[in-house]
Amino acid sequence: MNILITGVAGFIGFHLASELLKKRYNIIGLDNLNDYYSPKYKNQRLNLLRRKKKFKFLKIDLKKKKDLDLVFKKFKPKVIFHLASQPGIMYSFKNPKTYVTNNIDVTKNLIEQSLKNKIEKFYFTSSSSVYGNKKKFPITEKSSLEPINTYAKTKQQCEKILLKKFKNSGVDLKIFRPFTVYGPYARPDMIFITYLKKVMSDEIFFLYNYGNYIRDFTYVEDLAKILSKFLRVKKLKNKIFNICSSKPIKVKKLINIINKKITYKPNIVLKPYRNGEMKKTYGDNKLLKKTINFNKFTTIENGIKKTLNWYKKFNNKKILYFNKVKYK
């Protein structure tokens, strides 16, 4: 069975492909390798995947219907994991149009091909950011959606389109809402990499909302394992699932845990809340646990340790950085 993964060179796409390759699935990976962040970094992930015989990579712009059509005709995938999207919250305020084209338009193209080629399973990775700022926690899948930034609004729109188009199609649609994913090979605009970059360069790190943001962190390898387990799940009435550990912590506590692992003394400046950012994420994972057998989430302490160990061993830091971080 051929499984197609869009955004395979991205953070989550890379880890999902790695997990599925361990289980000996045939993976067709698509990515346009855009320059939102270093294409060299993305290629470094791809080089690890290319070592596997069951992995095939194609550089494809999903906005080009003809190219996408050729992929489906040639490889005839039965399952799609749609992870490709334009990420970034603050960037979405500066370049909103790219979120419409790379998130909504691309999803429509994939839906068209899926219906045309009788795809069996279509799994879409949305985001916990679709919930917006809430006052009642933990957030369940039935909570209202009140996105507060362009990125989240396009994710919400994609969900609506998918639910409508696949309603009577026979396609097994599942929509996943991961909460604050972190871990090795993370995007350079995520907090771990951003923080380490500032620390190693002896630059000021701005900690917004005075460090009081609360996040329900999800270790990326947990996410990949969870997504892979859903391949054995039959079509269900429930189509939307939170993916989270349900153990939120304050960001300033996260920073303190990291600081215990490095020798540099960081230069942190506290800043007020930024518009467009969720003040607290805390998801309910009861439906997830009920649906699949997954209960052992990686603790934040172990997740940080694994991420920092990866960073120490990551030889090509020059892709993103110019100096080395010193470790204890």
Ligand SMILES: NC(=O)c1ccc[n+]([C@@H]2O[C@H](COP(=O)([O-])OP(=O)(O)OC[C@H]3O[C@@H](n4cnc5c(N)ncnc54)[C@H](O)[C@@H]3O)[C@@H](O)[C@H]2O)c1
Second form
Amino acid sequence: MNILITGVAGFIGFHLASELLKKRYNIIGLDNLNDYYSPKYKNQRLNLLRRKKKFKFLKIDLKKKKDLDLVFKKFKPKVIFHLASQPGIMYSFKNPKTYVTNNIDVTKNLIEQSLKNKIEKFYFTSSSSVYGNKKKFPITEKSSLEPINTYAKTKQQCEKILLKKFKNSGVDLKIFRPFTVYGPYARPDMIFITYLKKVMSDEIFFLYNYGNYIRDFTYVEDLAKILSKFLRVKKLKNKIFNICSSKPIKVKKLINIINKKITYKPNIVLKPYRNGEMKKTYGDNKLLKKTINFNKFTTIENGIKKTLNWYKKFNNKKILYFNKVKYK
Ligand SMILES: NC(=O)c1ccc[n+]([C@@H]2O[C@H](COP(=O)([O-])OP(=O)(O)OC[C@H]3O[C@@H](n4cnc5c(N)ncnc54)[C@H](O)[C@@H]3O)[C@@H](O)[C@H]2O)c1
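So that was the form predicted alone. Now I'd like the form predicted in complex with the named molecule, please.
Up next: the whole complex, starting with the chain shown before.
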């Protein structure tokens, strides 16, 4: 059985493909290797996947319907993990159009192919950001959606379209809402790599909301295992799942834990809250745990340790860039 992963050269796509290859699935990975952040870094992840016989990579832009058509005809996938996306919160205010194209339009193209080719399972990674700023915690899958940035709005729109188009189609649709994902091979626009790079080069790091943002950090290898476990779950009434450890911490605490494990002296400047960023994320993961029987979430201490070990060994740090000039 061929499993298609879109966004396979991305942070989560790479970990998911690694996990599924361990389980001996055939993986067809698609990605356009865009330059939102370093394509060389994306290629480095791909090189690790390419060592496996059961992995095939195709450089495809999901906007191109004809290319997508050929992929479906040739490989006849039965399962799609749709992870390709334009991520990033602050950039979504600068260039909203790319979010509409690479999140909404691309998802529509995949739905069209999936219906035409009678796909069995369509698994979509939405985001915890669809919830917006909440007062009641933990946030359950039934909490209302009040997205406060363009990225989250396009994710909400994708969810609506998927639920509508796959209704009564026989396709097993699942929508996942991961909460801030971190770990080895992380995205260079997210807190871990931005912080470590600044600290190690003695540059100022801006800590927004005075470090008081609260995040329900989720370790990436847990997420990959969770997604993989869903392959064995039958079609269910519940289609939407939070993916989080349900152990939120303040970002300043995260920084303190990191600082205790490194020898560099940080240069942190506290900054106020930024519009568009969620003040607190704290998800309820009961439904998830009940559905797939997953209880062993990596603790934040352990996850940080593993991420730092990876970062120290990663010897090509200059490719860990995020296209700031264009995107910040
Ligand atoms: N990282 C997180 O904390 C987090 C949290 C919640 C949800 N998510 C979601 O999980 C998914 C994966 O996120 P990630 O952190 O791995 O992001 P990522 O940017 O590392 O990966 C996304 C990949 O999609 C590819 N892509 C984008 N547009 C494409 C197109 N038109 N055609 C083909 N490929 C395209 C990019 O080149 C990239 O490699 C995304 O849908 C994201 O919104 C991520």
